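There is one chain below, alone, in structure tokens, taken in the form predicted on its own.
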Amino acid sequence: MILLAVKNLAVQIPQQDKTIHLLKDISFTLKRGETLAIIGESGCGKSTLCLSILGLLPQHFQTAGNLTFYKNGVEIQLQDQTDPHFNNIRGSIVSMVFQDTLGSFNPLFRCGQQIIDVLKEHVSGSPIQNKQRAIQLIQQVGLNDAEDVFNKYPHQLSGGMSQRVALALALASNPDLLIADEPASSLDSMAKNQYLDMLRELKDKTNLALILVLHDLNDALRFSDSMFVMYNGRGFEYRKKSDIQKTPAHPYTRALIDIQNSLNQTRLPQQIPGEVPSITKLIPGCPFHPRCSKRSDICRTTFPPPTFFLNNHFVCCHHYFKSN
């Protein structure tokens, strides 16, 4: 069952000379209990979608295509950042652990009543109840000290607790999607796997939704469902897990699984020639063939349409690589 369709959003700040567009034209739809990774390089406007899905971009910027969230039945359509609707879907639907977890707290008060204010806003319940439930969501991410730390104020908190903690507040409107923005960025490599393994636990119990905006690869191989590879503010490539992990269509995708096998087989990996454009850069045509080894002269005038496969999964590339 669908839970979120995007479709041809982008994203543009107007200036007095010239709009900068952050996102073309994108769209991918989500299911229930379904994990999506979203990946690119850094600048390419991951969070930028992450964002326009919840309704918190800065005014100034303009957004058109449409957002459709799907609840108990009923289709909620979303128009652009000024729909008095995403006041119902944030929290009720879909909640958001930020990059900079610190930053989703208030530093005046106690991690613990931060929790309960949200379980006011959209859990009906008793104080001793709203404690209750706060206590047991800082158990669910896997603080064992949960009175402690229902205590604490956001300052007192390590970098992997507050990852754990901002993971709670985000839960406790029991939304049905779950965006997390680099959600292990700034944990070791073995407390990133506890992370990520207790998120997708967490999406196995509850048929949660999950968006995860990730850099490693490898981890969106491992914890993800269905990929979209994002370059210069477009989707390049929309596909299974296990099909981009086999048979990536795009070349921009066959250069990163490539590199990530070499890493993964400890040998020197052959390196994208060229650098990563601005996304405040407007290219024309595909703005990867410049860095393109399978590029011609349409590449350099004119974007590709996408090419569909099944469950409107999709590759934009003139020359993709096609499976055998």
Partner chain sequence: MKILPQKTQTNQSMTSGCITIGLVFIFLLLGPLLTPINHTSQNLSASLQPPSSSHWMGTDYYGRDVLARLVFGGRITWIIAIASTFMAVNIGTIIGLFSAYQGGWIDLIVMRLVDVMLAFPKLFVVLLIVGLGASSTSLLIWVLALFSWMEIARIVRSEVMSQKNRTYIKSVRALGLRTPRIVFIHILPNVLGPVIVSSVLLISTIILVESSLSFLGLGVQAPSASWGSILNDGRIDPLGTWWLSVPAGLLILTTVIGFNLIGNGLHKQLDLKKIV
Contents of the next structure:
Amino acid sequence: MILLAVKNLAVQIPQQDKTIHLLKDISFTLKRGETLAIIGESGCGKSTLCLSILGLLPQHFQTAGNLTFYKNGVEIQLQDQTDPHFNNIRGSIVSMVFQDTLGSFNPLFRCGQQIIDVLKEHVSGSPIQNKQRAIQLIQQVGLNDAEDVFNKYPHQLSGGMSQRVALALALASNPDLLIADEPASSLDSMAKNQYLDMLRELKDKTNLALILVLHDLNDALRFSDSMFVMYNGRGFEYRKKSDIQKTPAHPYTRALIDIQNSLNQTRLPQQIPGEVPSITKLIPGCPFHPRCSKRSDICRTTFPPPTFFLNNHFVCCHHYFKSN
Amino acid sequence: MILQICLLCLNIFSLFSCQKNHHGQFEHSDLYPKNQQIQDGGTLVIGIRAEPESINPLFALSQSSRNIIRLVFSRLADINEDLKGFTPRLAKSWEISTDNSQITFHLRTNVHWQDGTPFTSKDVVFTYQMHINPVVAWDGMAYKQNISSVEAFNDSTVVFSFYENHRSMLSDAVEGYILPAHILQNISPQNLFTSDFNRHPIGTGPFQLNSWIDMQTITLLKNKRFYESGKPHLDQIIFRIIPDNFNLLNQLKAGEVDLVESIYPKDFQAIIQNWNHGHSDIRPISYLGRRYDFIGWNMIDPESYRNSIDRGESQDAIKYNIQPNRLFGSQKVRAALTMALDREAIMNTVNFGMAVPMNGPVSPILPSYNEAANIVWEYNPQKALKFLAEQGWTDSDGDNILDKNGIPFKFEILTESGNLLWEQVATIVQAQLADIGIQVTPRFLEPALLYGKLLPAKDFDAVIIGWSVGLTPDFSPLFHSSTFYTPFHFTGYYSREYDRLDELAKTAANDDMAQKYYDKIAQLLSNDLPYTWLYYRMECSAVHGRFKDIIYDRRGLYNNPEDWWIPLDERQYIDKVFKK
Amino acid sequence: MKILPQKTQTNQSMTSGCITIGLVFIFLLLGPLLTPINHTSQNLSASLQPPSSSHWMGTDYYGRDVLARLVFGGRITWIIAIASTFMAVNIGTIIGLFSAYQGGWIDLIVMRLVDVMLAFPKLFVVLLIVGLGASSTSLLIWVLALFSWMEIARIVRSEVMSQKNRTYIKSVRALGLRTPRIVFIHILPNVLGPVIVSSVLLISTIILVESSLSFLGLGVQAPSASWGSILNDGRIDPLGTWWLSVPAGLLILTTVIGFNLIGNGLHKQLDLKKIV
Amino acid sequence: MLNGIIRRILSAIPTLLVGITLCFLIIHLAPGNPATRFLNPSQTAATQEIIRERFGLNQSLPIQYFHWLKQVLFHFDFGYSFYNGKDCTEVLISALGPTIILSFWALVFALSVGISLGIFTALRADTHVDRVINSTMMIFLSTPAFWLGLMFIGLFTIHLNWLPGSHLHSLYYDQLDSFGQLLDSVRHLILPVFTLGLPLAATVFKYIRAGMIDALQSDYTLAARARGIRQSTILWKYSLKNSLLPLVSLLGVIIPALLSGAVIVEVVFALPGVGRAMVTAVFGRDYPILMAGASLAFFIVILFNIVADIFYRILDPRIRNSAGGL
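If the structure you just shared is the form predicted on its own, then what does the corresponding form predicted together with its partner chain look like?
What follows is the whole complex; the chain from before opens it.
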């Protein structure tokens, strides 16, 4: 059952002399219980994408495209950032765990209080029920000493704890979709895996849909159902995880997979030549062409139209059919 | 007689009762027609600039304190307008013994203190004891020097005995307000200064203190026990403390304040204009007061004076060891400086006509004043330059500044900061002396520094200040050699001739004899010019026109507060709003 | 979301501050050209005249040209403000540097002293000293400086404290440089930004304190003048003699705003986080 | 936490003591002699000595100091005014009333105007309304209080005759009914409170606006919005508390500014407060009043610094829980 459909989402910042395109033509659909991994290097627009789904971009950003939430059939025109529908969606349908978890807590309020504030907003209950529910949530995210954590201030939390409390906060509103921006990126790999495992269990228990923003392909391959590969504000490839793992359709995806494989096989890692382009710089044609081994003339001038697969999955490359 | 610093006034006695046509600036509305029925009631609001420090006659220094004391307390007798006779107050009559050594006062028997206790001769004796008690340090102690004893003959009779027969015996005896013995005898003299009595006085005067709100208002109510029956007429007098001059005048204009004293001459002009044109009910009142301003020249060399002090030398050393001042040691220079100043212009500029010229030491309000006795140095810059040239001061290097032996004629002229009039005078003096090539730097100093340090140490060049004068001419604290080391004798003037005349004038048997010596003193001092007298000031006050029968003259404004009244048809909101 | 470019802004407050101060400065510099009259020369018959063609800003009680006095008084005001700020900045910087670099009990004592000095209500104490002492311009400058250095000292100290432990200082230390050299060559330039900002803001504070004192009759003494004392001259009748009270007040206001704007602008320009 | 507060209070004592000692030195070493007021040509040297003795000025400075300190510490006795012989404690207590009333209302005014306008403009950052209010506040921040007061008096008292320009009450205050008395007090307080409060409001405004903008642009606000917390909750609960933090620390700055401002306002509006008492005492060299006033001012400033610290601790858990703190 489809939960969210994103169609032709675009974000840009108008400036005096030029317009900076942060996102262009992003489309994907998300089913209940599905985990979508968004993959891309830093600066490709992943975080902007997350915020635009929540309608939280700064006022001077211009947006286009539409979002449809199938739970209550709301269709949101992204042209209007202040669409009142966002208010019904934030928290109750979509919630988000930010990359900088500590910064996402208000430093002056106890963790428990902040959870209760979310509960008050979305779940009607008596103060005692709310407190019980909050403690339950803290336990749910794998913290044993829940009562203690409840009374702690954010600055008293350790890194791992703050990740989990942030998750508890995001889950407090009982959302259908959880967006996690670089989850547990600040933790060591063991703690990170534990965290992601817990997230998966939770998802399975509650049929929660997840959008994981990741820059580590390995995590994406392990924890997601489908993957959305982004580059320079564009979607390059959107397919099932297994398909991408086996037959990456885009040269960029392939390069990423190759690097991952080389790491796994303890070979010397290969690298993608060239540099990640700045989002502020407009690259004509396919933005990957300066680094692409298969580039041809058309790549320099025209962005490749998507080639669609089932379930709105697609790849954008002039050479897709040629290479197959 | 007393001279005091910074407008600390005693009672004002003056001669010219009405200045009206003399200056022709405004018409006085004369006293209310006598046949009019006097009506009781009403409120007078008096605006004052500083909070009175104490309503105890022993410690009061400021004008506003003294005014309130005049309302709350009484003396044995008050001096008359002619400065010769006295009006009985607490004493109903007195006689002088045939050998001129005693005065016997017969006291009123119907007088009560404001707390109900009867007034008796004990109070008079007690007051005298306070007056001469060194611990109290009453500032009028000098009046009582000639009194050998004060004794109560019975409850209503007091006898004052004197050491010497002076012309001033009666005025010395009645000087000072009578204090309530039954209250103050319980307080040790050391603690009097801090006693509660100073804020909650009990007197015998026409009004009694009702409330005192700090830095805001002091309310006096009619004394129902007042010994003159049917008086006072006013129900209450409120003193409103308004430190800002502008604010004060504004409230006067708005009718929130009825009486203001010591108005700046410039502001007074506006009041005159409005009154003359019938625009305002505020009546201007002016009379020759007690104040005059002058430039004092330091006639001795500060350094040699300091050395003399350090060596602990006696008065005689004046003659031998102290050098004359390098600038003002010469009479010719002082005369030249006097002639270089257009004193008439200065007077008119700062006083807007509210002053009269002054050329000698005797104040124009005194009986011994004789303008003809003074030597007058008219404005004459040419002659001034000539005098200076004779003393060696010429502009030899052409820099427009006079010099002598390569030393330019430059000096500092001090005055009290915050005194608008004197600051102006200093600025004008600077400009006028610059015209004849003398460079003057005005310096405005804190009063405490000026009077507390520089003047007593004779460490200055020239100073612009003023004196407030008393009843009889007495210049010895200023010029007599016996006071050479005291703070008030800052000019360092020394003249054997003056010493002689001063003593002769004091001991003269009668007024006519004394007058001769005072004329000589006036001539001597106006020639020697330890001061350059600038002008004699007129007091500028204003009162709302509805108050009738205010007698004001040289003695001041508070001569008959118990007689002031307001006709019923002129009463204002404030006269009615107060509940009895 | 740091990757997202911010809307670029021109530094308006810097520009308008500089223009304001520049205009006042030009007025003070070229003022004498506007009026040939000396600020002390009196015309007693023309006392308190409203603005006219011969006196563009009217005359005061002594018939002195108000425009000339505004120029002269403004110079005094500026000189006092800048001189005492300069002194306060020097005192504050030296004390701050010294305290931070020495650390230990010296730092403790110095910081206590700063606490004490900050606990003085400034106007109160300056009023006390200037009122009790002989009022002279140099005393005024000294007193204002002596009660203004604490903020600077605090800023310098905290900046130095944070710089002190940075790697680059450790590395120059490792190179064997001596302390004073490290302080003056390596640390001082880094604390300069915040110090400049707060000293520009200090100028406005001092102008306000000085004019308050002069207004109370305790600051600059006649016949010299400052804007505060000219305002005090106009106190006799603030609206009646508006040419005494209004221009002087506006000039104080403009100057203070100007310096505040420059301070804020510099703050933005140098991208300093918190200076309070 | 209690421990920290006690430590803070104890550490303030030496500050207070050093400050007061400095004041004593400043006052007593200043040139000039307070006994000058009582000089009189008719006095003998003995009388002048008696006056000096009356004020304790005949003793050496250290003895005067320790005597003063002893009296203050053990008897809470600040001595008697040189001017009128009144008990300094009484003088100051009676003067403190108007100053507190004035400062309190000015503070209330400053906080209410500053905070509400600060929030109002922070929500409309970079709009025209914001710019207009911001510039207006900048002007008030830079206006000398005495000038503002003077202009107010000129306009509202003299020109328009709407409001009284001096004193706390009308003359016939006692004759009014209680509503009339209230109205009368309010009318008298409006101009002084505005004069004292406007620059202060501008300061508060500056801090609140900056703090609010900071808070609203912070990650935690974004996160709270992502959790679906209502805008009003974010504004009034989260952001306000965060933007109040710098204001609390500002309290330590506001109080001395308030005291300094009160001096000017009390002089301009003839209010019987501490400031005016101090100015009068400076001109009259009334040492005991000056010392008592300075001690009081110090005490108030330090007290409010401590209060500000305590508030800060209560509001900001990061400081509260750090060991030792401050």
